[in-house]
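What follows is one chain in structure tokens, specifically the form predicted on its own.
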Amino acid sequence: MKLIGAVGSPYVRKVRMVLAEKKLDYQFVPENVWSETTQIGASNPLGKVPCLILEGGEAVFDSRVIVEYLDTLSPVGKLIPSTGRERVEVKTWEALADGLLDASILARLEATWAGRSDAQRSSAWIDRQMGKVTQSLQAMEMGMGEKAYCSGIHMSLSDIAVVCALGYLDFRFPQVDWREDHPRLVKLHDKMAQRQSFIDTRPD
């Protein structure tokens, strides 16, 4: 398998962490989708990463679809329950973490995209997106409760998705001090940060 992606993308990082936890072999193919010479459209018509190329040449895209597929490839380290409320809980955590990322990336693009002048940038739009980030962090903190992991006593995709979101805030939004008011998330992050999958995928 080949994974097309960017090291700085938190969605790509989520897939890379799952690949590591599942102990699956793959080739990483760096791709800058913002470059004029990007070839991502040949594999993903949406022009996004991550994109997983299977051995037969088929392309699988969207990080949620990719990690769902990867979890079926090996019984090692099952990350997504097969059925029932447990499965829904894990996928809801993933949706919340990805939603935080969606909002933060929209805010960052509005603030930094070279295609707009300062006069064209909307502070109201940035504030709206960062408000979603704040609400998501609060929901995560409350959802953690006194559990060892997001979805119970075992690590799952929930935890990988959440720490990728938190890691992205550290990477691109150092001014957002999410640690101050979210001690349960700090505890989870610090525990997950000891895993080799986390260490090896940390963005530069």
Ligand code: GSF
Contents of the next structure:
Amino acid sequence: MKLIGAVGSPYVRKVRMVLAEKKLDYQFVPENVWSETTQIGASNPLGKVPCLILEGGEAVFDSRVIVEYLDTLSPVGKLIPSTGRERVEVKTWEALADGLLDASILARLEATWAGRSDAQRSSAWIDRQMGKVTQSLQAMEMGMGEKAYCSGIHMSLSDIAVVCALGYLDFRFPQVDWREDHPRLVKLHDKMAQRQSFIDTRPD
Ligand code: GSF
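Switching from the form predicted on its own: structure of the form predicted together with the ligand?
Okay, now the whole complex, with that chain kicking things off.
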């Protein structure tokens, strides 16, 4: 398998953490999707990374689809429960963490994308998106309760998705002091940060 991606992308990081936790071999193919010469469109018509290329050449895209597939490839460290409430709980945590990322990336692009002039940038839009980041952090903190992991009693995709989101805030939004009001998230982050899969996929 080949994974087309960028080390700075938190969605790519989620996939790389899953590959590492599942001990699956792959080749990493770096791609700058913002470059004029990017070839990503040949594999993913949406022009986004991550994109997984299977042995037969088929492209699989969207990190949620990719990690779901990867979890079926090996029984090692099952990350997504196969059925029922447990499954939907993990998928909802992932949607929340990815949604935090979607909002923060929209805010960052609004503020920095070179295709937009200063007059075209909307601070109201940025505020709207950053409000979603704040709300998501609060929901995650509440959802953690006094548990050791986001869902269930073992590490799951929920925890990986959440720490990728927190790691992205540290990387691109150092001014967002999420540690201040979210002690349970700090505890989860600090525990997950000791895993080799987290250490080996740091964006910086
Ligand atoms: C989001 C991928 C994405 O936005 C997923 O895979 O989970 N729902 C998708 N990737 C960004 C890179 S990054 O900001 O992490 C991307 O490729 N953007 C290029 C573009 O044209 O939007």
